[in-house]
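Take a look at this single chain in structure tokens; it is the form predicted alone.
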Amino acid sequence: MAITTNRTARLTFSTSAGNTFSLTVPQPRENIQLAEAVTVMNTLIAGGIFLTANGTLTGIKDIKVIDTTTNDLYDPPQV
């Protein structure tokens, strides 16, 4: 039983087919800034690095840094 925290960055792009594509980055740097995330996303778009089932990445749709806390209240007995 323990309390754990996790942090992820979710980068969401629009695609050439009009859908979205999300990329989740675990444990981003604590003080990441909007301008840095935008620069990385624009680099990925310009480089054509990802080809999704819905086409190429065409734009930035959303950027989120998500913190979650889990309080594990019960662990089964070890046999």
The other form holds:
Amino acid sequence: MAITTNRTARLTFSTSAGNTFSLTVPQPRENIQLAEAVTVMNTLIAGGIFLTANGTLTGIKDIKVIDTTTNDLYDPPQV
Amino acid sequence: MAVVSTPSSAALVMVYQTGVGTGGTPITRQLTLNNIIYTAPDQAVYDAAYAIFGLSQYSLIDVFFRKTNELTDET
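The structure above corresponds to the form predicted alone; please provide the structure of the form predicted in complex with its partner chain.
Full complex below, order starting with the chain above.
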């Protein structure tokens, strides 16, 4: 039983078929800047290595840093 | 029997360190991205892995470019 926190960065791209493709980065740095994330996403788009079910990556759709707090209230008894 | 190997799919597997366990052994986890182009250049795949973990507190330990081939019997 404990309170734990989890932090991720979700990078969402638009694809050539008009859909989206998301990539989750574990434990992003505290001082992450928008420009850094944009540079990384542009690197991934330019690299052209992804081919999703909805086509290739074509642009930046969204960037989010997500903090999740979990309060684990119950643990099963130890036997 | 002639077995033919055909490129099927590829994935980028990134092994990163989340901490240090008892005895100093690194605690590692894996992030796998499917939907990688089979013929993607190794350098581009490697650069993508390091670009992604450039945003993370965790350090990247290993990068694997996992390619899967389908084997079929053409006899």
